[in-house]
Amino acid sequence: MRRTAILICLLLLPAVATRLFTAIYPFFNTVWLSFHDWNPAFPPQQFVGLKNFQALTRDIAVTSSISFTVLFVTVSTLLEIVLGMAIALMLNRAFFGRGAVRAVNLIPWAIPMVVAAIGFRWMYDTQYGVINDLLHRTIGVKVPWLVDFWGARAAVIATNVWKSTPFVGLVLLAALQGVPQDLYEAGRVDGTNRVSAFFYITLPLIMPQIVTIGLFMVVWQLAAFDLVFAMTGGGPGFATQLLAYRIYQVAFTALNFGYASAISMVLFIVVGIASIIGLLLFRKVEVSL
């Protein structure tokens, strides 16, 4: 017994000694550099207590930064999980090329983002978009899309939804292709329609892929960062500025590592907050199956 515990402790320890030094030591380390001033430019390494943090409150970039960051996430992922919802429904019914269907509906996904993000500033231009070429055909108006504060955030917005629908619908495909038969038979005998099946019986039993793939997109998300980089630079002004976006200005272009740690524990609560309602929406889902 106690030779199978150290042999299990031995079998464990390489995870474990990574592990360490690739995500615990560095988490630490950033908890600990929130509370120092450090930038190599500018040295030495100062201990400055919360300095840095009532700094952020004061910041605008950063206050700004949170708020867009929130928008971004919840309307994202509401629209993901709508609209996957609405092209995993059509991608399990049975139509001829539904297969060459399918492959075409990932071609978005397999986009590389910022690829998706230069092409899309291109798309919005005003004089040469086609976007707005498009409008101005149909409805004869052409939108400034990335100098107007709302315009750059819809435009960004949609721009994410556009590249990461396909992997949501794969996923809620997936799961409707668990969802045994027989229970939509059962329920048509019992004079069921087709709206009433979607919610009294597909929605209740993939509700949980439905709360796992949005809180995996919610914590994706917020760590967003190469939309924006390439798209529109957080701008105009700070209008579609991410906070991980916001993280890497102040570390890498300003070297400033204790604020942007400061700043980079912020984002860690709101991803801990974000889990953990997800973890509490998922118990309660499971629950009331």
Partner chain sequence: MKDQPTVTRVSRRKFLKAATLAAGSLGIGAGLSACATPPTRAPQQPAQPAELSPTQAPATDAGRKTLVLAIQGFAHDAMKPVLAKWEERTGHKVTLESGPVSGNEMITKYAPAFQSGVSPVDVMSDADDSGPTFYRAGWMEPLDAVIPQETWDDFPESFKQQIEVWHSFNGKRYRVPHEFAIGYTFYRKDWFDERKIEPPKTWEEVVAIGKEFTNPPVFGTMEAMIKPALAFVYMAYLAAQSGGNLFEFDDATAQAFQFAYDLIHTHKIMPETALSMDYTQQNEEYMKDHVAFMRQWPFFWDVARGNKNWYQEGKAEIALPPAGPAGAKSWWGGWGFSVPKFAPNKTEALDLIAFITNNENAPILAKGQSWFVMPRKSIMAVMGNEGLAVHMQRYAEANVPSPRPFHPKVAEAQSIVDDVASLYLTKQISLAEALQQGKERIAALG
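Which structure goes with the form predicted on its own, now that we have seen the form predicted in complex with its partner chain?
Only one chain is given; partner chains and other molecules are left out.
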């Protein structure tokens, strides 16, 4: 029995050691660095206490990144759930070629984010972009999407929604297929129309899946980096800088590892708050059901 326990520990040791080295150690090292001033080009490290965190409140780039990160995640998640639900309802109905349409629906999700970002950067171009060309031909205007402050923010959010909505739709489609058809037949007998059936049968039964995918997308998009990196570079100014991109710039462009670690702690707190709210919401939905 003792030899079996030792063997189990030895077999688990590589996995536990890898997890500690790749997750636990980086986290505590980031916490440690957030209280230090460290530029690897000019060692050694110097303990500065809370100065890095105090500097965050005066850094307009960080405050702008926090506001856009919250806006980006909130608007993207809401639109992805609403549009994903519309796609799922459409794909759940029987029609000719449904299998092919389901496959085509997944194409945006299958495209790498960097490729999609570069493609949309070209499409949003004021001079030769296809989006401005369509606007000019239909209503006679051209919008400087990636030059204007709010235009760039809208363009980044729209691209993210286009890329991620098919995945949300796929998850919600799976949830819809788990709703018993007997409930719809009983509703039709009672005179329930399609709108009432959606709000009183479909929506309550798939609410746990909606909350789960919503929480997943919130946490996933809080760490978004590649879209902004390839599409706008955080510009114009700090308009489209997300927290993860700001951390990259401070750490690997300015080589200010201590300050970047302090910003990382802010991102960690934001992710933690979003996760707690999501879990409480999920528990409330489970209890109400």
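Bear in mind the structure is a predicted one, so any value in this text is a computation, not a measurement. Note that the rigid core is defined as the largest set of C-alphas that superpose within 1.5 Å between two forms. Residue numbers count along the first chain shown, from 1.
*Asks:* Taking 2 Å as the cut-off, check whether the CA of residue 12 shifts that much or more between these two forms after a rigid core fit.
*Replies:* Yes, shifts by 2 Å or more.
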